[in-house]
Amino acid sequence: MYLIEKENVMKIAEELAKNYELFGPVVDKGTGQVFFDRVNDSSEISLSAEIPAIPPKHVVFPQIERIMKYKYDRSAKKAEIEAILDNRSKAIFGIRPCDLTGLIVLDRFFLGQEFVDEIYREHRKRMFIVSQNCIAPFKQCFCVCTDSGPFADEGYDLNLTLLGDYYLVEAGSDKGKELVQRLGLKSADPSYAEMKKKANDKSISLFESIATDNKAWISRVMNRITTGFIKEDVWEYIGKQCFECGACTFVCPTCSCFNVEDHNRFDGTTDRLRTWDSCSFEGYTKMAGDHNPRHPVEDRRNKRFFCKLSYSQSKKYLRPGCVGCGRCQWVCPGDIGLPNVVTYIRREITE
């Protein structure tokens, strides 16, 4: 563990900017909205900003990405194929524990299964992550219900905890250790570990008074979703409120569904694009012959929340698919963000 003065914490970002493209939370001057974006100057980053409107998963999993181009020579009957991999070095600075947990889930989806996604791997392997613990929750947070905060346990190269006039800096990798040594940060004595524990306990205690927008006591609901003991009329009620807009999936830090499309260019080449997709869309499960095994909207809503809260998914990713950031509740025009769905199912259980 190391220490750095609060007013000097951006020296870490400045050092990273020498070798990495720097991304961090930025407050838009016009709207006051927070976005996790590429910055040219570390002074643009605000560590005190609220949770960004869009999670930083787009840094490793872009919404639209060209992954390949090819050209077919009809006369020679030969195809020229070129894979396009993003080999830029990127640094994520100031990511919150919930979004960091989202990246860990994406890692397990793209890299931890039977097949490895080479495109995602190229984004990930040159990345440096600096996370920051939440010493107080925001009003929409429920990460304590999903075991994804308010303090980070893994997945970072460096982790920051604000303790008075200092940030406690913890190195979680060899890259992190090498950076703090390069910066010459002084070591923290063991008392700071106790101070960090007290800060974590205090943050958790503040959820009752500050994080008032959402609650999602999910353990009993996970049991019901896993075993299928939820009445059809509950899913129908939820489905009737869905606008099929896909907003919940696009702002979710763990949603990983994508589509692949080919686009012809005037020079005769074809670009293969990977784009975000959503299980909310009617065409998501459409098959050849126009058959759709999940045509009713309530069936698609059922699948989304099975993906987030079932035991089988938790076993695959070693945790629930929800990280408790509250974004789906923010953006849903039908008021069926995950916390409300948990509430509907719990009401059915207790009647």
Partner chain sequence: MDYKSGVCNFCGTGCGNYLRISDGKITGVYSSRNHPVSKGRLCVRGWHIHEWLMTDQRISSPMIKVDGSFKNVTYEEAVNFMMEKLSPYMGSSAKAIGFLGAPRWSNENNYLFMKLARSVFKTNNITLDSESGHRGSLNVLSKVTGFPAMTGSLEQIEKTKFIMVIGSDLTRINPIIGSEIHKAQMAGTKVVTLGSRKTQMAKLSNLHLQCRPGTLKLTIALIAKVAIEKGYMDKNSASSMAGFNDFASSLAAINMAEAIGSTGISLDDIDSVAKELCGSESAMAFWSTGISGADEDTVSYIANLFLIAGKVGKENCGLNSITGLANLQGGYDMGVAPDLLTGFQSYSDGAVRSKFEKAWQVQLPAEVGNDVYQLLENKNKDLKVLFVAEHDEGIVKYEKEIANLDFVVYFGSYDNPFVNHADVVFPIAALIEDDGTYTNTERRVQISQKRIQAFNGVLSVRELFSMIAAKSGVKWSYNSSEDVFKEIASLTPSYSGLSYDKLINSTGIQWPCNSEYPNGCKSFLLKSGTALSFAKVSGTFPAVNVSEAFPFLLIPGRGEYFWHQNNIMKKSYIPKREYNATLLVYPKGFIEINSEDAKKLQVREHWTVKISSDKGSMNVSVKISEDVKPGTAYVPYFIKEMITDFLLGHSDKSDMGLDATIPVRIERV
Second form
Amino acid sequence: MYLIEKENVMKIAEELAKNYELFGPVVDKGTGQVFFDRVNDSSEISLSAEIPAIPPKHVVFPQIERIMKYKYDRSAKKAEIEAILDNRSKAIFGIRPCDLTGLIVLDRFFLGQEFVDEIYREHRKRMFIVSQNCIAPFKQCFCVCTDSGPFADEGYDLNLTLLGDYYLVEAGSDKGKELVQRLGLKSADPSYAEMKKKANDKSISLFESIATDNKAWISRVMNRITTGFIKEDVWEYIGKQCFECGACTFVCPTCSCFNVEDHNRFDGTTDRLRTWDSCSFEGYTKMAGDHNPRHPVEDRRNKRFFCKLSYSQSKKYLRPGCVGCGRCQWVCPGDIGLPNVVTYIRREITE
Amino acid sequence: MDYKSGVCNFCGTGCGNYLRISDGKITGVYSSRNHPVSKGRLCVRGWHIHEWLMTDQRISSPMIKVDGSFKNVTYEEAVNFMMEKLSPYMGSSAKAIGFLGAPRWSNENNYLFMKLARSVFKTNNITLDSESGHRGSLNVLSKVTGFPAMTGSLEQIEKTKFIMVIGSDLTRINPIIGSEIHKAQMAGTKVVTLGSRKTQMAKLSNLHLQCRPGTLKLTIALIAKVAIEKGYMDKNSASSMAGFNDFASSLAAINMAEAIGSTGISLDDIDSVAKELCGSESAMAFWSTGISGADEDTVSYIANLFLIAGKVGKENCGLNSITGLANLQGGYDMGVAPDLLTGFQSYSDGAVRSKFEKAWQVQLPAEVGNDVYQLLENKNKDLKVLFVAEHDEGIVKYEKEIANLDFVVYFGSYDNPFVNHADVVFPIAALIEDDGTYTNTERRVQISQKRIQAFNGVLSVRELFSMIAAKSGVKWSYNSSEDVFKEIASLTPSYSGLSYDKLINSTGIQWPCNSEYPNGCKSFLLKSGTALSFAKVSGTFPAVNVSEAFPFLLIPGRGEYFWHQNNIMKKSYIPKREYNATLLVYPKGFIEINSEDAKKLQVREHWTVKISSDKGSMNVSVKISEDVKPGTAYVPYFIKEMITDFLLGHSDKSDMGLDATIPVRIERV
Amino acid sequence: MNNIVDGKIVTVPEIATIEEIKDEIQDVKTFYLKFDNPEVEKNFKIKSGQFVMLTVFGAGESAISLPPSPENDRFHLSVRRVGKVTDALHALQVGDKVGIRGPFGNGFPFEEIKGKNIIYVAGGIGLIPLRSSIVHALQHRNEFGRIIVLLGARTPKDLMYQYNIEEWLKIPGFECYVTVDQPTDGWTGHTGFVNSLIDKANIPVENTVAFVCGPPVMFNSVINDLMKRGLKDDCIISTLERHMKCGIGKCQHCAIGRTLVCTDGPVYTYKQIKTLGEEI
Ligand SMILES: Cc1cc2nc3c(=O)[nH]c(=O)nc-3n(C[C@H](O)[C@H](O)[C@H](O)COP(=O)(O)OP(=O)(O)OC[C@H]3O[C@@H](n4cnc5c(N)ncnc54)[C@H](O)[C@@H]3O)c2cc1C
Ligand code: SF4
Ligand code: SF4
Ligand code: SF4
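Return the form predicted together with its partner chain of this protein as a structure block, the form predicted on its own having already been given.
Below is the entire complex, every chain and molecule, led by the chain shown above.
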């Protein structure tokens, strides 16, 4: 445990910027929307900004990513293929615990299972992560229900907690320790552990009054979703409201479905692109000869919630797929973000 | 940060977005949370706009057609070629040259297109491609309120107490407006949908008046009739407005029992809607103005109904004509019409015309022009030359007529099969390769800024048109889109208070914006002195009688499956896939019939049936759906692959918009 | 890991040349391929029931089953024309290059079924994914009991691999029954859906496994009939098809309930299929 003065905390980002491409929360001047994106200078970062509208997912899993490039000269019968891996070193500064948990879920999915996804691994290989604990929640948050905040406990190189005039800096890796030493941060005495715990309790207690947009007590719902004991008409009620826009998938820190397309360029080469996709789309599963195993929209909807909230899927993530960020709620034209769906299912259970 | 604010260019909702631009290339899109219209939402099209914007399927060089095949040339050569070929037609006949504008182009580009037509080629034959239906709505709204656009505001949907959606499925055509209505409904607003198909919008409503096809207008008339006769109406003001007596007596002439019978809706439902609409604190009407939207007469009935209910010009009320294409409203605002100059100023008004003559330093022809579609249809074949901007596959209907023209000029950014009809092709800079403003359905003028360099060095519309003007001896001196916008503002009362300074870093301003409304105007509010008047109505309703020979009522439509199946959408991946999902299952088109009818006809899903009318017949697959009532059937005609001669033979009907119906016979084959 | 050559990135295809193209039935062609890199050609080992991801340059990538036997068979793919990638493939000629990734998928449980009777039931191009296993079983004829193939097609012209079937029929103890839905002139064989062959072949039930592959409608009714006959659900094996974009369990297009067809499948027993919790 180390300490850094509040006004000096950006020194960490500046130090990282020397060796890494830097990503952090940025406030757009036009509309005030917060993004988590690449910055040219650490001064663009606003550590205290609210939970960003876009999770840092796109840093490791871009909306469109060129994974390969090729050129086929048909007359010469010559094919050249070039694999493209993103080997930039990236530092993520100021990621919040929900999104950090999202990243851990993505790691377990892309790097675990039968195959390692090398495109993803390349993004993660040289990454430095500085997380910040939330000393107070925001309106949309419900990480307390999904066990993913408001304080982080794994997955970071450095973790920051604002305690009065100081940030408590915890190192979670050798890389992190090395950076702390390079910056010459002073050690924090053991009393800070107690202060941090208090800050955590305080933050949790604030959910009641601040985080009023969403509540989603998921445990009983997880049971139901796993066993499938949810009435058809509940799914129908939910499905009928879906506008099939895909937003819930795109904004979710743990959704990782993708499409692959070969994009022909003007210069005669072709890019193979990996792009975000969503299970809410009809064409996602539709196959030739009019076979769509998930034809009715409610089938496609319940797939997303199965993915987020079933034990069987959680086995892949080693936790529930939802990290309680609340984003799918405010982007959904149908008003059926995960918190509302959980409410509808709970309503059925209690009935 | 790589995210830059922008405006969605698909439908007329005008959702705000953020485009991600990294190293000069577009790499994604995200929604805009604090945008007053979209509030963090986008629909499937908006979420994939980057797929279209990054395409390399572009027109990369100017081309001229020599001996039937295209040759790449410089802009200079192409302009010379065009001017030479056109010289015999200049001033030859008022009907020789036509201009077809693009409802997706920016205000600046549309303004220059209109200016090019009028000041350089001396023609007033100017029409907006695709959606002439919007003009009918503008005419009615202008007549009734003096306000030539949607009178309400999308931001106020959540505040209004009663919503009537007429016909179209907003959840598909303008999804974010549909979403706003859905959310209002969940929060307690009463939503009533009128229409013959059970659309998603209908399913999300409190009440769906599922009238028989062809009786939508009649249903609206009946609600008005009941409102008057039962005394629910706004007695204080409506009855004293000009035109009330005519309207009331035309309603009185309707035989209630007979009319109820033909709509298939119960009198109780009509009564309760009339009562709730009139009694509600505020109310809004929504209808689509475009393809298969409401026609002028239907809009007149809607407007008159709301006058009777006392819901025009008040807080949180609105007569809301919804545009399906990004800048359809802006296109009309820019005077892309034979009889209009900018801001709905009448071309026939000598004072207005001389204002433009002075500003442009040219003589303008005194006569208004002709609708280009009518010129294409007319038997004399007066039209010889056509200028087309960014064709959106809407004029596929006129393919034959266009092929017979002497000379066709095409301006566009993307590869497009229409190019083959052209004799000269000019590539131009696309969205985000140039600054431009766009006016959404609720009059919100928003700026979309230049974010990337133009593809392969192509010129902007401004640069190209200036070059063409110079060739004919007219000097245009614009250094930027902003210069063009300044000129627009100086000539257009409703835009006079707008400037790039105000629009940049804002989420748009709703016109009128001028000395009276310095910050723009959210919705049309009645002030003392302004008078409302009733619109003239036809008093006639299409007969929709089925006969023994043709016992089914067929609705030809495109609303429900309208995924903006147009040229640009085909450059995307996911929206295209979603659109194909329907096509794949029914490659040769389909007809929706109710399961009851399917049983009677002894057909099953996917079986082929023959549809015949008095004009011809076609074979299509059966799609069984409870969204249509027994005795009615629905055929989508939006897909080129599905446009059979059968439907083209009935194109007079499909132009009737919401009330288009064709009596048919359906047989198993 | 399943890379063709270790150290290669699993998302990058190997280049192969089309050596021969054979017209099979309407819209289906068979492409005989050879890897350009001899090292890859040598190390390309497959299991029956697996598939590859085929790149057609300029068009995209598709999942395609492997019909060749794992031993002593030419590397080939049989592909039906249905859309962007497959159309582009059909437009290629001998000498053209394609890209191949894989093989992927679990494959049929060859060792576990030794000594048993095998029934193959295929509808239309459902024979493509079964071919590998049939040839392999025939190559090891002595290790199995009865080997029965029940084939159904819409018309006689829609019968896949007719020339192969003729060859196989020369192998002693190979039983093959063929039926068509719509007989055309000159058809002297059986008429009716493929289920009707189950009775005709008098199929064994004890110590028997059935491989079923074909369109969903056929699949469901055949399985019904097999179960009625007394076959157990864990003795009925099939390969499933889903939209697939990566082949390595990441794109999630092929998810059915909690399983991913590309890595957990495409081969499943009917017992497993029943518990997937989604329509097939
Ligand atoms: C494990 C597996 C093995 C397969 N083996 C063969 C084979 O041996 N021979 C063969 O001809 N085909 C096989 N297929 C199907 C083949 O993958 C698709 O037909 C092909 O991907 C279609 O691509 P396209 O670009 O031509 O079509 P698109 O233009 O992409 O689409 C045309 C239609 O095909 C559908 N489609 C796309 N992908 C698939 C898919 N994976 N399965 C079914 N329909 C799809 C689309 O939804 C659409 O309906 C197999 C599929 C899987 C998953
Ligand atoms: S499901 Fe919704 S609330 Fe949960 S992590 Fe995803 S976006 Fe956030
Ligand atoms: S965000 Fe809502 S409307 Fe859009 S796909 Fe997800 S659930 Fe459906
Ligand atoms: S509703 Fe219209 S403007 Fe909004 S995202 Fe969709 S297409 Fe774009």
